[in-house]
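Below sits a lone chain in structure tokens, taken as the form predicted alone.
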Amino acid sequence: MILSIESSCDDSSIAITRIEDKKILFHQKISQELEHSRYGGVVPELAARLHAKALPKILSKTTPFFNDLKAVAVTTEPGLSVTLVEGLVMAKALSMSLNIPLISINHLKGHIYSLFLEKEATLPLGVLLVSGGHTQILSVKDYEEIEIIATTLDDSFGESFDKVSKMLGMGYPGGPEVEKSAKNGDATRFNFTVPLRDSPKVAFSYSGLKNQVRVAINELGDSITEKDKNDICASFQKTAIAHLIDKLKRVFKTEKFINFAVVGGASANMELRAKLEALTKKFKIEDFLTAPLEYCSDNAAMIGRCAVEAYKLGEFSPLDEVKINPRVNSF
């Protein structure tokens, strides 16, 4: 088996994963979002204290399986650097206590391989990144070959969510707020421009949709209601998903993927899910892909995965030379 840390961000989870089937043994999250809905956003030095509680808690409730671990995984990269720590310090000490190798997981790798949680991965296949810290179109061959097609030259879509939820005074995350409030607008009464609709560049921007938002408010001002707030979603989310779509479409004009998928925390939006099974229908796709809702965010389970994958390649990190590396958008 394999014991599977991630603390990149606001969740503290580990999992128990079991390497001849991938079968998940023991998982559990605990998210923070409680405690960083107050400031809007996620406050790293709180988050890296939270996880200090949180990680030993959950790690108490795994001794079990102890004399059966083959590995202790864990994310190292990208994310914020005082939360990854604490996971990484756990992970050593795993290693060096109970005497067996450490794995260092990428995070937007594992989101990858949440759509193989307890399965074999069907690859070759397309994938749509979309997060709160990244966008990325990523042509994936097989687990140690993964090429960048496009990403954000700015802001990703699930920070934008974040934003405008701020920016109305709605809850964090802003994802799930801004979707549940677009239900209830109209989307046609904001005309927000589709980011780089007339750039031939296949990449992403939401800096200039945000602010677009952010002006809207402005002109209402202190009138504002709720049907107002509903309206501004609703027209924000078209626009949003419709940057994606745009871009999609160039892409699939020369890439021709036989299966295509989206992962990561914003993937959970039930509108994008709908235009881009739509898309992939259209370019004659075979298969769309999602991961489960419940493991659309970040957690230990997907590490676990893709850490069965290092593991029979036999991908180990010497404890003395691994490291964090917050800000990598590689593979």
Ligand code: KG4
Contents of the next structure:
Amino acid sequence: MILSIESSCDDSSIAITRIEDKKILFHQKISQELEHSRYGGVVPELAARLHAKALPKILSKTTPFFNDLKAVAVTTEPGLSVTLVEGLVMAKALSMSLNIPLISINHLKGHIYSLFLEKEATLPLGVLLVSGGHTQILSVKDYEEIEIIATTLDDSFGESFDKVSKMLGMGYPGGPEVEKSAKNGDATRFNFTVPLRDSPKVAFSYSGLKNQVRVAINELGDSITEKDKNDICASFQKTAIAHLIDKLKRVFKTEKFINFAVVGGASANMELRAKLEALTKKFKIEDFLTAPLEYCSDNAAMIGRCAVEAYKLGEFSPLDEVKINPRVNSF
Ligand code: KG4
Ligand code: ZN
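Next up, the form predicted together with the ligand. The previous block was the form predicted alone.
Next comes the full complex, and the chain you just saw is listed first.
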């Protein structure tokens, strides 16, 4: 079995995965959303302190598995430096005391493997990764060969939902709040422009759209109503998704993916899933894959699943060499 630890942002999570059949034998996650919501976003120092409290609490439930552990896996990149360290310190201590190797995992690769929990991976695959820190189109050939086809020039898709939610005085994380509000709104009321629509560039940009929303909110001033908020959320969400679809259309014309998937925290968005499903059908892509909803946001089960591949390849990290890479931009 592999014990995996995830602490790249504001979720403390540990899982136990059986190597042979990839079965999840244990998984727990303690989210810090409530603690960060009053600040409208994640406060790194607070997140680190909360991990220091939550991780040992979860770990204490996994001691019955200790004798069967073959490796300990931990997210080391990308993420917040002070929170990644919390997981790594715990993983190093476990590796040393149980005398088992350490596997260092890229958390974005973990998101890709959230598609293959408790099953074999079906690769190659085209992937749209949408999270709080990343917006990327990837060509995943196999575990070790992942090409970044497009990335964001500024804010990420999930981050733009968080910022819109904050501007509207709604909660954190903003994604689920904005999606909920958008359901009751009129998506045609605000005519936000789709970013980079006329540009041949295969890249994303969300900071301009965020500013369009800011201007609309300022114009409404103090008299802003619940209906206004719903209409803003619906119009914003429609435009944010249209931007992803625009660029994917360009990519699908040149990259012939057999299968395509969406992963990352923001892949829980139902409107996005529906639009992607329709697009992949139009381009005759055979299968459109998504992760189970409860495993879209950061979790240790996906890190454990990813680590099974690393374990089979013998990709272990010497304790004195392993380090965190908070802002790494490759796989
Ligand atoms: O992957 P994740 O848990 O953490 C990072 O790696 O960043 O993604 C979190 C992000 C947040 O920005 C959150 O607002 C966004 O995913 N998100 C959503 C939805 N649920 C979560 N964005 C849009 N719609 C959603 N339903
Ligand atoms: Zn993530």
